[in-house]
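In structure tokens, the next block holds one chain alone, the form predicted alone.
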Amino acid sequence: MKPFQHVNASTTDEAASLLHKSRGKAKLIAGGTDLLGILTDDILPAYPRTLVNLKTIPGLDSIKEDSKGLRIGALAKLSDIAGHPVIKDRYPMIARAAGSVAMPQVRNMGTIGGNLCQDNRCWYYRYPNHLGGRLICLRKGGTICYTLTRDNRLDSIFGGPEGCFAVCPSDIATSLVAMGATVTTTRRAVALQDFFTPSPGTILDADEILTEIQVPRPREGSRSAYLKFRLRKSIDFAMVNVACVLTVEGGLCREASIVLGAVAPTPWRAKGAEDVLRGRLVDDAAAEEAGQIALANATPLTMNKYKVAIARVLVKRAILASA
């Protein structure tokens, strides 16, 4: 690594002020499971001069429930979320998603805020500088997304609205969006589904900090399921994941929320699949039809057509598991 200054922030206002004064030459660090790899591989054209430590800010790692629902501080560790008794009992899909991230060592360090805000995971974007020089892809100011002409097995099957075909890498985002979560930053509150941008990335300004995630209480009669497909279950990012929340009354589906992850630059809401389930008995035929509709508009690249088949099956299984 190159030398940098390390500053312990005592408040979010202080951390935001440090970011503002740095004029883009500072980065936030919490668990560090993403940032330290970026610094080690020197993938960014501009190396940060300062790291602003958020772990020294009290209260940002809280997990509590009130009358409106669940509130999770941005610095809450993924392992604490996965094992929290209230989350496991009343918000089990969030616990399962948090417990699916990487390996125990990463979950013991990584935070929910870091998982939501982690940088682009495309392997061209992340190509290490010491292996012949970093690749200046579209996300780094270049003119081309390398996935269009090279290996694109892990990339978007729903296009690249801004020319970049990398997918949103956050596992827990899929479950949170399906549950209608909102997030609070040092400047605003916004629905989590609007937090992500097609770049891919987030709406956060350079000196804006994510502070808390709010999840509404599940509806009476609702059940959920989270499924994740990856090759190495002990560490890999998802090739596809699916979160499903169904509200069933009198044997019929009244409300449905189905979100796919690792298939698009943002968490992908399968609205057509949701519509086909409402008012119906959730059986094998309904789940099969919903799976087909969820992927009807997929436009896979040359090497990732397999994702379409996997996603169809996961949507069907998640629906049946929720019902």
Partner chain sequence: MKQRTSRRPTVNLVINGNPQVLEVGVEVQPWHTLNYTLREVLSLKGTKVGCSHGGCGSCTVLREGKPILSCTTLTIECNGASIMTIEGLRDTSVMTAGGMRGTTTGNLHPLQQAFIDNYAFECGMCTSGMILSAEALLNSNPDPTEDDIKEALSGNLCRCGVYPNIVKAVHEAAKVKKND
Contents of the next structure:
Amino acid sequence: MKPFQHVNASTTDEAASLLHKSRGKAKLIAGGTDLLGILTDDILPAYPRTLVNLKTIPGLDSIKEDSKGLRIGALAKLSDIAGHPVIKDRYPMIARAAGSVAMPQVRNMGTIGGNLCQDNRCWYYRYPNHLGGRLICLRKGGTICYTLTRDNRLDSIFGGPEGCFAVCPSDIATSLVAMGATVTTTRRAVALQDFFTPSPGTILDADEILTEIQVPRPREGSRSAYLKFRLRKSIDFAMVNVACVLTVEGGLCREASIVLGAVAPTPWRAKGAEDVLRGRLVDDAAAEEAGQIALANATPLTMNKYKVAIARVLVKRAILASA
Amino acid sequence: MTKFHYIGKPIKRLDGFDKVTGTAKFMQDMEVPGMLTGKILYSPHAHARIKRIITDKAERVPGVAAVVTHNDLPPGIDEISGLEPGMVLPPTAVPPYLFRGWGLQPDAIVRCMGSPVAAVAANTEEAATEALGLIEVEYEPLPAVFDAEEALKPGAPQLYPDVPGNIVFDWKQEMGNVENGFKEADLVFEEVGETQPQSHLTPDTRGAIAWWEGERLVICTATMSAYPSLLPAMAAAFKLPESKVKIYGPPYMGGSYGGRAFNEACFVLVAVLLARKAGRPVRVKLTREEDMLALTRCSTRLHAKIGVKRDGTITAVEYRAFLNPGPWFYPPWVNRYFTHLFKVIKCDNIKARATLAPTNIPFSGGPFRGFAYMEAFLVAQPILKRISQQLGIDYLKLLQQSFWRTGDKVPNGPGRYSVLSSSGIDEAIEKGRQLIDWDGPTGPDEYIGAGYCLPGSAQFPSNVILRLNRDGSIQLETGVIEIGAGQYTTLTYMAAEAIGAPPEVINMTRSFDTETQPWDGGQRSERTTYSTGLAIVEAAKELRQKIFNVASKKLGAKADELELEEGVVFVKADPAKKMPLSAVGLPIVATGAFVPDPERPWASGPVVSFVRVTVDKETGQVTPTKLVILNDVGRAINPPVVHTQNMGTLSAGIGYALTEEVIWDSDGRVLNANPQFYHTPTILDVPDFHSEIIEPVDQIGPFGAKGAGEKVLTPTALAISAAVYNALKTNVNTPITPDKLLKALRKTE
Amino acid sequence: MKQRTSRRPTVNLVINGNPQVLEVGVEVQPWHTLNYTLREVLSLKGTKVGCSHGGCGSCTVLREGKPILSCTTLTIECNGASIMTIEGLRDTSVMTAGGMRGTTTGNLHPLQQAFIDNYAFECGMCTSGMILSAEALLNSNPDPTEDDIKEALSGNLCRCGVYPNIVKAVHEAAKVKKND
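What I would like now is the form predicted together with its partner chain, since the data block earlier showed the form predicted alone; can you produce it?
All chains and molecules follow, beginning with the one already shown.
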């Protein structure tokens, strides 16, 4: 890695102020599992002058439950979330999603905030500088998105509103959005689904810090399922992931929340599929139909039609698993 | 049956202590006092001419000791042939110019993305990296070609002025009469298939430390062919006698799998040039991404046509192959591919043509755990499956037609045959059939497949020296490096057995050293146990004779009346008359050699894999659930290590069949040079596994041993591919990823 | 220990039970990874370099008993941390040069012995990380199932592919540790 300075922050205000004063020359570091890879490969035109360490801020990694629901500090480690007894018991989908990230070592280092704010995994965006030069793609201020005319097998099947077709790679985002999570930053509180933007990825201003994630208590009687599709059973990012929360009463679906991940630049809510389930008996036919509807508006690129098929099946299976 | 004292039973590995305690030294752990860090600048173009390269700013960075470019290459480097002793070139081939394609090129043309353009040596990595960023290069991009068949078309971009039409070789041969064979056939089937490049992903990446001591060149690197390839290449490059080039290895190699063979010279050269210019030792250590660009398994395309009678008899086979090695063209090992075309399907009438055309894809063209057999059979196999299906013949029966058995004359190179010394194939098939329950029921979406391979083996010389110390201990000197397959243990125990001394008193030299240790053909093609083993047996004979000559005076018996067992020399007729080895009292040296002889029968062991997989036809995911490997190794010197080789190579076979592929795009850019996106199996991806050793009697190898390791990859990948064929009734090129499988399903439905 | 005259900040580590004080700007730079510090500054070469990207697990060490990747950890962020590397597993207190009492090699940890006994390695590059991931597992779960073992080791690639033997070795070590 090229040189940088390193500052331990002791409060979020201090960290925000350091970001503000640096005028874009400072970056936050939490678990570091994403950032240090980016710096090692030197993929961005601007290399940070300073890293501001959030891990030294007391209390930012707490996990609490109150009457409203779960409150997870942005610095909570993925392994602590995956193994937390309350989360495993009452929010099992979140534990599963956190436990499906990368590999055990990464989960012992990576934080929930970092997982939500991680940069995308597009092969072109990530092409290492030391292998002949980084690529200045559209997302980095260049003029073209390389995937469109080249290899797009892993990219969005629901378009690229800002011209970038990289998908949101977060496993945990999918499940949190499906649970109706909200987030707090040093500047505002928003629904998690509004936290994400196609490019640059989140609504965070240059000097704004994600501090907490809130997950409302699941409805009485609701069930959930999280499915992650990948080539290997460990290490890999999702090709597609699906989170589904259903409330079924008397055999009929009262409430449905279905979110797909790794299919679009932000977590993708399958509203049509949710609508078609409400008031219906949740059986194979309904799940199949919901899967069809969820992907009906997909606009796959030249090499990723298969993701549409996989996503459709995963939606169906997630519905049946949570019925 | 011969009774053995030391071999044939479980032996704890001698490298165990070093490896479980972290004290084992690999290339990444090697250091030399005063060494600098070398870093390489790579090409951003697949094909371009370097018009200008300015290094002044880089040279002025504090801490930088040297910057090298193509201008620093020794003259004539692009004319150095890497032909190894015993390797046969196709008749019309361009010589195997070792330094062409990847690395600094004297004609200032880069021929693939990720080929070195310049390099820097500095006292810190930070300074070297900073300097790389200050080298200014002006390129003139040239048109590029990425497909071997395209490269052969008129008007295709040309890679080398002295390789007109991009033809490195175009090799044709016919055995029997193929035209008549097809006339005899009732049915003729055709298939076209492609095989992908696989990354060796060796756990330790490539690295070398080089320095000059006046006109003496010293190189430390972990290579599997120091003597046959790297040594002559370096000597020729710098016009030195081989005796003035010392190449030695770290005690252990962090994985090879074929990836540490011929091409090592290309990147070692960078370290040597930097060291020469800096006047200091320089270490070049590739990052994982660089390493993945520095060689992959060769990609191929094969058109196969097979004629068959209604009873399943194969009457004619015709192959047309295109090999795409990237810009490198090092054909000797590709001979194997051509050889195997005459071997995978047993038939009297075979015609084959293989063309090797350089292209601008990233550096491919490498050997890899049994390259060639699988590549050829992956395309022939779906034809056999179709024959089996259409004619209603059990697939195993059809496959058995192509088995080579003890005493068979196996085609082994153009116009050459070798007699197979032994074959346990029938026993393997019978056992495997039962273990996988071939005729038994299958679960929902479960399919069974079988694959078979009779590997090639490289015939290179080996030499060893045995030294008896005055205390009765023994030095075993070889040019062998432990690549992980248990070489130190196997060879030490073979020496113990052959000499008649306890393994505890024998020390085998760790790694090769071309200055002090004898020539060895390298740790490849399953040759070490066999070739170096035979050299050990010969040296042991000489050592015993010399010991007996000395002992005969002391024991008052003739030399031929003596025996040596478990470290004690005794009179055969009167075992009470004895003395320990330490009583010999004289240092003794003995040597042994293995020299390949084409007339000698060929010791090669067939291997069979059986697999059960589930195929999720909705998502396209294939999951192996059970695997059975049956490996004919002749005599297993250390049976548990044969099992480890079986399970290890099988894992790479699963990867090849299902997930592993180096992906490049239409610009020739490698996109997944990173283990996060290069999907080699994890512990969760390897299924329930059963390994069997088949040990037919063999009179050729040392103690009846044959090779054991790399061949298991081939039948495993074949078996998985065959099982998926059974699910889809159509072939899917490897790796069988969901996108391809779903596409194939859409076509068949 | 050397005298410290400057008042530079330091990184205080406990490595395999031994306190280490590293001066920032001298022995540790802000951009140094823990992997670099262990290998190049402290000469603990048993921790390997695999991919530097969190994709293979070769560089695994234990931090407060939990496996982490030393290649994507900054040393400067380890102040006050307790780190265990493969070098810390073997009991070397019984070592004597002549081997008259004790041994010349030290006592191997049950996992180390089980890896030897079960042929749970080939080239040996993944072994350090593999053993440390297994050690963390056995400390938190003394009686793991096969699935527990596989899950715990799912971030350690073995390119030689001897996974089945590794599972056996961990099982065996678990038994030995329990009986201790």
